[in-house]
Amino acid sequence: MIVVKEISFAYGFSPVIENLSFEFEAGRFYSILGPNGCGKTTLLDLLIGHLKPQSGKVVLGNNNILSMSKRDIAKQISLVSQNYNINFPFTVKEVVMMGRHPYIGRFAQPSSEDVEIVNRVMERTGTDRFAERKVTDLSGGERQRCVFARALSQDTPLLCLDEAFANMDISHTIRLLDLVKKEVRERNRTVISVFHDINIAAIWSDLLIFMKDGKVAASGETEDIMCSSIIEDVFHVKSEVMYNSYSGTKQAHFRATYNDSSSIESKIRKRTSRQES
């Protein structure tokens, strides 16, 4: 588990973060949407030490985070960023065991077992297929696949996603989700994913948690948090939820503003008008 406890944060004079408290639990899949500047990578960054909070804390498990080494948060805490840069030509395979460098001694070699999580997790997202190739010859999406690789070998209980899939096309950004939400159900690990996309987001988490000006403004079991209100309140549009049978779950629906009644009526009558013809 990790806890936040009444955290605040500012860049500057400007703050971020006010007094938010949350408990993140073992085994759940949590997402974390709002508009920009609310302070979603920013709380991310503070989950995972590489910010220290103004006032408040973060515990993980027993622990302040800040009281902790880097490479024992390593061991329990990976993240995946969208703005992850590799200017160095190594090969995919070497980025991605670099995931297991929180195992290794400093001038150890990697062990067999090393060797086997990294084979293993290359396979199941696909990056074997390019694991000699220079990483700065992927494209984009390749690219952001190789990262998530690396930090799923780093094999921790908690998994950080920030904009995780923003490069990646459908069917890849499928695939790792499943991936990702089978490892919650079948080894128990907690996933955090910052998301801009609320449908996706609600297909694949146990919960959301909508973030507004830096605090929470509404959380809880996707079923029950997924509405229109909500949405309107934290990002000042409408739409109509509807529970969808195909994914499985609740899905916002949203239209061009610019249409009002009227038009919208004279493109169902043209449609009606087509189709009888």
Given for the second form:
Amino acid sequence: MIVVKEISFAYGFSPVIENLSFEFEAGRFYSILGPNGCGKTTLLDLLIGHLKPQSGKVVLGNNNILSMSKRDIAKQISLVSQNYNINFPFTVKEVVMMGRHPYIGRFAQPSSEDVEIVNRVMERTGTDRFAERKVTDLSGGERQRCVFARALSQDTPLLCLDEAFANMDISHTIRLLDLVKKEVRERNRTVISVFHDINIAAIWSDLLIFMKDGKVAASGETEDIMCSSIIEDVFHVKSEVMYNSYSGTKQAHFRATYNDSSSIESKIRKRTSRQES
Amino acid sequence: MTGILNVIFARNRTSLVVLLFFLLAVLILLSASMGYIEIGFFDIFKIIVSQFPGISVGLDYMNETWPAIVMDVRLPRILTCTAVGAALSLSGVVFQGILLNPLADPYTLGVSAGAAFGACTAILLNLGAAFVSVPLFAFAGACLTLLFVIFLSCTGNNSTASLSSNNLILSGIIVAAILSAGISFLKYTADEQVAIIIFWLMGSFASKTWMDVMVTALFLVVGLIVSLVFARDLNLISLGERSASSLGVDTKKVTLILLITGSMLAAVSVSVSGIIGFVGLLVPHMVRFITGPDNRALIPVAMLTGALLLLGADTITRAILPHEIPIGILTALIGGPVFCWIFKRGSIR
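What about the form predicted in complex with the partner chain, after the form predicted alone?
So here's everything in the complex, that chain up top.
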């Protein structure tokens, strides 16, 4: 689907992505996890051709992404970005219709197909309930759903999500994740999503990519890669990873460490060592 | 009030444009009939019609100076004013879009300061004797300023930041600050010419010629075509560069084209008539309440509204007030309080 070949990127002199290679296959749900500033968003920007790598290349289909026109890329890749601020009072419906921009000729009106796609997406994302409201009057979560709906109406084989659920409540997070997962399964679509919540990522993702210092620290099927040693290596936190039957996947559990010497674990350790002696 | 207008016009933009066109035509005739010598509304109509070849209208009953007053004095001024009002509003729409800021105006990037500096230089070097050269110098000053602002905001080898709205606004503010210090210095050294400089800076449509009409109209038509071609891209750009880019807009290219278009409109306006504030800021802003932020509707409506308002203001200062006051002062005196009112209502969008 989309192949990253030995790309490197630096803002000024500080390298963000170093010699990273990866192959994304069609019909899979990928999650990118990693600490703040490890290059997740930059990697997405490189994938969608918004940034130019200093070396290496990104190949979409058979083309180098930098040789493609923005319009052609927009028919292949859509993005829900972290920044969903909108300064102008467009209505929600107008914003979602903007997702059809790459398909509509310069002076043409939206076709009946465009209108139908937009209506369907708005219904499925629940944004139809505030279709005529102005985006500047919406709450952060509602605006994020509106921008999400815009990306879906772009109807692309590849969907990139950059912390797209950061401001959404859990019910809408689940609703939208189910929606895109269904697209992945039924229409062979690909999703590449940056997450902060490891457990949410684990439930919906086929594959996890852990990033650290601009490199891929570990990647693979969620079942294989979800383990406490990798989480500790990448995030420097201790955790316990175990299979959870309700979610049907492995989940990581954390605990407060503000007073580690008096934690239950260390008390047990002390007691057992006393008994042994 | 805006609610009612919304209901009437939201679904029918064409009728709004037609209505504004009609109002503008009426105001042009009305304005031409007013002044030191009162000429009847329908006489103005007859005088204009008689100019077309092959049409003979009986003008015998009129004072024979009337056609000259209308055709050589009033109409050039009125039409220049109309075109400048439209150009400033259009420029305001474009700048507010590319700077992602509903409070930007045509002068945000220092184009006016550049034009003023050029004009001051021409006046100070006494090139003003041939009065054509002041507008030329002003235009050159505006263009050089624009080039320098673009050069400044393209800094850094990292491609995302260059030409971003923050970079543009910062560069514009820096350049404008330097230039206004330069203008102050020129005024300081200007001795008796300082009055000419100050009068020029305050803006005026007095003694405009058909040449001014042609030049401004030419820029306006080109500017209108370019901005209508990129109107939908401008909608997307106004949502942010990253979004626009992912929706298939070549943001760098479109931003640059629109930046040059908006700046040229502002430059020609300032060169022809001096610095006229608030039109480019307020008109797009007020019109957005009625049409919504979609630039395809905003552009034509804002242009016509800007033309109507500036012509109204110029007619007041020319024909109604006992003494003509500079149009730049009048627009600021009217526009400022209106802006305060909008601001206080909390409806800055």
